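First comes one chain, alone, set out as structure tokens in the form predicted on its own.
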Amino acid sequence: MMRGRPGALLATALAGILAVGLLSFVLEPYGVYLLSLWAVYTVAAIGLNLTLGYAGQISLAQATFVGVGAYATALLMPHGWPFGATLALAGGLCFGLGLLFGFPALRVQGHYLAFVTLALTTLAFLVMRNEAWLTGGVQGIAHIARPVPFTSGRAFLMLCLLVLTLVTVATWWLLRSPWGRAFIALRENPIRAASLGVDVRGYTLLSFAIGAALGGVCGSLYAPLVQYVEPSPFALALSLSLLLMVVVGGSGSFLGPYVGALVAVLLPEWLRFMQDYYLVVYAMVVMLLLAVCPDGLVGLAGRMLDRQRRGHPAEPADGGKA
């Protein structure tokens, strides 16, 4: 559910993109790269927390529609096509594939569904890798250019940040809408929402394409950002990367992915200094992260802000009896 005031949820998460686009002018290249690389991921986790935090379905398939949408802008800009229309059409693309995806989800639950999204990244993978007449295969698709007038890299992090802050909006709505209430109908308790006269199938298709094709619209920056794409960054460990945004973050929150996709991405680079031992830490962090809050970061923020402001009153005169 949307945790606290709307209002305010929204104005923090654009907020916090202004902050970003403001601290990239005191960055150097490579923080410029690591801030747009947040904001990419970020589209992705709010689409796959819409699919799992929102509508309660697991996916492990978010990396495949991320896959799809890189290859169908690789492909299509040296050929002609503008930025905006590969954007689009990657997102309708993996929207239709989303709803392909989201049948397994109407007959299997819970990790069943996770096992079937699963083998459907599995599947996607080998294509990618072994269709080398139309992804390149191991070799992929290199010099992919950057719009213009966003060639450079600052340029860049303004064009995703631009397009974050469109699907920030878009979200807030959508949750605000009646689709929104559907989909926590759903996730909380499916019969008691087809009791109410919720169309569970359709609804559920609907989770599973719109995660999707936030999905695609993710892939469709990441490969002008990185200005290579190959079938390795779209294996199961980004599924898992974005899982874990979602998770750390506060599955269910407005603001989860935004605080997830900052974790997977900066701290991974804060513990370099640990050299061959760094990702052995990041995991230890993470897992310690879980233990602590799990319903996420927000979660843990949103209770110490109500401890603060509940000031741990003295016990009342009745002793505490209602």
Given for the second form:
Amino acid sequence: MMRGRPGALLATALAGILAVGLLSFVLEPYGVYLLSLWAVYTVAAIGLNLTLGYAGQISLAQATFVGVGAYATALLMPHGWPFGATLALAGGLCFGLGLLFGFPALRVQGHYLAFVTLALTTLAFLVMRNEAWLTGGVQGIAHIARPVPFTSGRAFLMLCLLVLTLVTVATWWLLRSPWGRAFIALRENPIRAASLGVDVRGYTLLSFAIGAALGGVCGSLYAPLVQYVEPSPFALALSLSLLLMVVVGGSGSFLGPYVGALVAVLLPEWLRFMQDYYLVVYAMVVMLLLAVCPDGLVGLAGRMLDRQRRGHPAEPADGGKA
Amino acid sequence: MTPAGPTPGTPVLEARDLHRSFGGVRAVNGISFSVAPGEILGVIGPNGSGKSTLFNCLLGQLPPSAGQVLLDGEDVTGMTPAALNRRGVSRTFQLLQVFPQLSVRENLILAGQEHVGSRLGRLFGRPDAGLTAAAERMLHLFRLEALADLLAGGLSYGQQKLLDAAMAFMAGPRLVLLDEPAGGVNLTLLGAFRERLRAMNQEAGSTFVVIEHNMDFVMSLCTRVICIAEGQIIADGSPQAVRENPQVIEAYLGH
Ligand SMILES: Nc1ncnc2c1ncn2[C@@H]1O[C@H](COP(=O)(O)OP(=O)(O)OP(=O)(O)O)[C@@H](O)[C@H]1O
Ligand SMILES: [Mg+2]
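If the one shown is the form predicted on its own, what is the structure of the form predicted together with its partner chain?
Then the entire complex follows, led off by the chain already shown.
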């Protein structure tokens, strides 16, 4: 279930991914790296958008799933696991973990749920840092090889874009299905939803599990992309950063995560010349953005399109929102 | 969604000595009644007399402090609202409850989808769960066709009220509990709305329990009426008899 014409939304997302692929041919390696990072984070943001934006469950645990996916990949690939298998395993593992993390949501909601998932993230971070026998502790795991034939920067970007494409199509299908409708119902009015036969427990857990699985998929691309994993990238800061991507792009909008991740990856780069002040400016830009458009950049774009269309009375006035 | 039929003569719904208190307030204080198949039972009573609380106890929304609820003779006390709904019981709430960010049509499809096939089947099946035709029929019955693609949150109060009621009928329920369906619906629409309900009752043979303050609406729609005051039934009978019952008049005027 999506606002606006579903087919047009999918086409827009796929066109964007294609454009990124083409763009990589005129960019320096660092630019290609940034695009890969965008693709990888977008996958995790799509997952969080499902849990938070569509199903309305505030989760600050997405970083944990990215971490689990990254470690699973880093640990298994040297044992000869093919990349596809580690990717599937990471997704599956996080799906199960997401089911577990979803249980608190059956008892608490809103800010309380945010705090519970925050605590789980902190706990998972401590495990990654302290259980050195498994994770390498603070030293982490270095020299993670990229799967052949995706060893060059550009080739690996293509792999990331391929996975992002699959995730895009699958998410699109899911949101259009009765499941997507049930997720929105959960967010808007769980009591009414239950009175219409919607299994609120089941769908709440599923929204966590599917969102988490996409976090795991992100992680299993992240590890070979940066070729080094250690605990600090998977701390609370990443959860907050992913949350920001969802909110800035437009929580509960299909295209939101793509836009939000782009802002989150590029804005710090553009503001880098400010050196120590960049975080302050970044924070102010984000606050300004949210004040001007609480429904995110995609919501803003939708409203501007609406306004333009109203200039042409011949056009039928449909929702027009992405 | 109709399981094996009950034996003839078994009430569709039966309440046995239901109680529910909130702190010191005895909102429902020993209510027993039954509803026969095909009946349209009206529930009247002053504000705060416990009508909505009774509905919530019957439908698993609130656990009763004591007493039993039977559906087709089977004890369903403590069953969840979703489970009861999947057994063919649907409802509306007193405060209108539609999904504002879904279109009118999507609201209707949502109201029916959990009754179609298995959950996994719904994921891989058609986006509308095969319910577009059923939704169109509801849109037509409740005169909502022109609004089908608008977000429900953008409708007027009365239109949302009609949508709310229409949603309760999407899954072809056997038993429907409506909490003040006429509140906020304008007079011209009200007559049509009553005819809709009557038609549903006769076509589908479904049973209704309707809480309503609009006396004309109750008197012209219901086959039987109970009056609740201070958590207890003070009158039970034909609409005419209940309206003329001195205790009922007293309860209404006394407040
Ligand atoms: N959740 C609750 N918590 C505390 N008290 C409640 C709650 N729900 C209802 N009550 C109390 O129970 C009593 C019955 O309320 P109820 O809503 O069932 O009345 P009603 O007959 O539906 O009234 P109305 O015609 O105004 O809708 C009232 O005194 C009300 O204040
Ligand atoms: Mg009430």
